[in-house]
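Next up: a single chain in structure tokens, the form predicted on its own.
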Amino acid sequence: MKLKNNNAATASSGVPPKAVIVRIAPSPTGNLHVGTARTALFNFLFAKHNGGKFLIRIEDTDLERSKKEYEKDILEGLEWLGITSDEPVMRQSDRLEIYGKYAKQLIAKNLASEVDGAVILKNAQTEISFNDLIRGEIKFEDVPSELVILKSDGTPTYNFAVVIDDYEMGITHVIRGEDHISNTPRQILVIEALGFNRPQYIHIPMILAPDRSKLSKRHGATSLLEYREKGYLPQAMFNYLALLGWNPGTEQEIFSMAELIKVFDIAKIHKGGAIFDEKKLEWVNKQHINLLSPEEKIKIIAQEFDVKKIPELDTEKICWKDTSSEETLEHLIESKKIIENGDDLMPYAEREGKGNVLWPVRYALSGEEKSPDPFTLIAILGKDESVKRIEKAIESLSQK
């Protein structure tokens, strides 16, 4: 099919009706990609901004490639971001009879026929055009005269199932990646054959790597939950993804979810690809960390870093740089006394050298070379557990 785009964007004409209903429809053939997460986020923001509904549909009719562990990863990743469905999650694998029913309707109307067990939709149109709320009118020429809608094994093709699901879910706006533009004319053929109303279409730009190639594993993590494992805050990831291909038209870059819902305007989505820059994500994450209260920071660190486990100590790592075992032992003994008394450890550390004191205390508390600072660890573990761990380090060092 040939595509023509008159580039006359008409986003301002896409005033949402009273009942906005949108969806994200991932296939559980892989973990949740940041691109799919960003598409979900745009749908979510659009729905909430307009007082509508956001729904989730799992497109799992590819029985060979669809896996429950991928579905779990997708739903867990969206929930981590704070994106949940306003209705129970729909699964296409539960709806095979419904697709068959609609296929029979088309056969009965002589709009489709069975060939070798498959159902094929007939089409007499040569051109199809539709209005994209971001990109304006898009026209396709040389539309196919036939379209398989039901395979010989009874499973629906992608474009057939999508149309039926969107209709039955009451979807008003289809917000998806621009890679789906080529699917739209085929879906419109099915819509018209079934007598459904078209939803409004909004195709958003792809997320690109810094070299403007398709974002892939070679550019770093692409699975959303990998960023959770790296320690990023969900509110920071939510904030950053919202700025990929959209901006509010102001200088503001740090937003809460409530602020983003309030200012989100679908007309301000860009047409060009958005560059994923992990350095910018790190900056956004730091800004959100700075907004946390001390109590919230400690809670998050406790969740992200398993300080509750009993640390296994390597005596070779307890001492700071060239500090001797004897000196380190003295610092640990004195630090234990200070912590037992509920006093501030910092004056002693500043007098004796921060590294000399704080490194062995931190290592004694965590058993890790990389961990939160000792003051945070003490706050998480509590005085009694902290003292026990320092005593263990003293004993290990004494035996050495």
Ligand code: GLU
Given for the second form:
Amino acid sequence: MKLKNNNAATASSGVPPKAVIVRIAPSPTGNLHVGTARTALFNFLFAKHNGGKFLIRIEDTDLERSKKEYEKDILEGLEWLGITSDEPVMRQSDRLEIYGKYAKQLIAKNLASEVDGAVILKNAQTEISFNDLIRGEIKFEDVPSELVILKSDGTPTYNFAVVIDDYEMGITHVIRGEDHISNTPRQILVIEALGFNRPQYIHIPMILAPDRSKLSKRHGATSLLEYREKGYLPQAMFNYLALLGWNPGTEQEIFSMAELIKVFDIAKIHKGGAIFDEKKLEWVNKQHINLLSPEEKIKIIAQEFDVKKIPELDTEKICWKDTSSEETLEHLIESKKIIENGDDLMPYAEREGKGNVLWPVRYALSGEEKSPDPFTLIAILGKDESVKRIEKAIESLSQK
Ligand code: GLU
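Output the structure of the form predicted in complex with this ligand; the preceding block shows the form predicted on its own.
Next comes the full complex, this chain leading.
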């Protein structure tokens, strides 16, 4: 006997019938939230896994709340993760005429009417159900009999604009947060009135705080770029976000983007909420740091540690513990010679006592008591600048 199976399980098996086209459709009413970044990432992985397209659409029809600076933050955050649109970014505010055109079609077909300048879609159905690739069939029994599609100021409502844009962009799969489940039947009403085909729907679980409440500011950073400021690697963030509500079903936790694209299987997205755990993110970040080459590590340290300027040297701080100024001076002079010759400082430091030698050299190079080790600093600064800085320390110390 052949079993008929229409639900999630078939989503992963077999190639999707049409070329996959998906999108992320952020509203620029705030900075890029980690939840939106994760939704973008699932869309991106799904598109790339299937050789399809990933598109970005800015939903900026709420003219009062939408801000260009938020749009910039969103696009910058996505780009930092390596998520870019396969076509020019679309903006709803550029498309107001198009929404008007579709509204007129509905009025002409007597499916919508104008009331006080607004356009309202009429609906005779009371029930709508749709298939969600993760959740199976979802049924709504209280479908509204009227739906505003254009407001009196001529701007479209969210549920109207989404349908038209998804249609015109050829979106095959709508992958978005489960907070949009209740919008889906309204969008289906518009789809049916306009005679479009339904996309596949995939509603993904929300990101929660460790106490399972909605992730908010009080739990820490919710804006993606705050994690860049904190020094996380984009590839670590990408890896961590991919694991929020999804896993490949193996023990592997550390992935490159290419590996994730290869193994990403939309049917393995979880139904339950995903907990954002910064400790875990830190761990993932460490693993990615370990994967870097020494040159890449130094580049990252250089970005984080400001080596451009050097504070006034405090001659009290140059000397290690109770090493005398005279001794320290001697070590600095010798170290300078070694560095100038391009030789390794370590044998000398080992002979004279690591602290005695490496502490003043490090302090001379960074002007700080806390900084990367002198070898890293020399690599960042280069020989000439390192020698110059040590000379300056020698000068300060000999004037003492
Ligand atoms: N503008 C909506 C949001 O930011 C998009 C929802 C959708 O993907 O349809 O949540």
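Whichever C-alpha set is largest while still superposing within 1.5 Å between the two forms counts as the rigid core. Positions refer to the first chain, counted from 1. Nothing here was measured: the structure is a model prediction, and the numbers come from that model.
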Checklist entry - Is there a C-alpha shift of 2 Å or more at L329 between the two forms once the rigid core is superposed? => result yes
Next on the checklist: Superposing on the rigid core, I want to see if I24 changes position between the two forms - specifically a Cα shift of 2 Å or more.
Outcome noted: no
Item to check | Estimated from C-alpha overlays, the smaller rigid part's rotation between the two forms in whole degrees | outcome: 14
Item to check | Value in Å for the CA shift of S366 between the two forms, taken after the core is superposed | outcome: 3.4
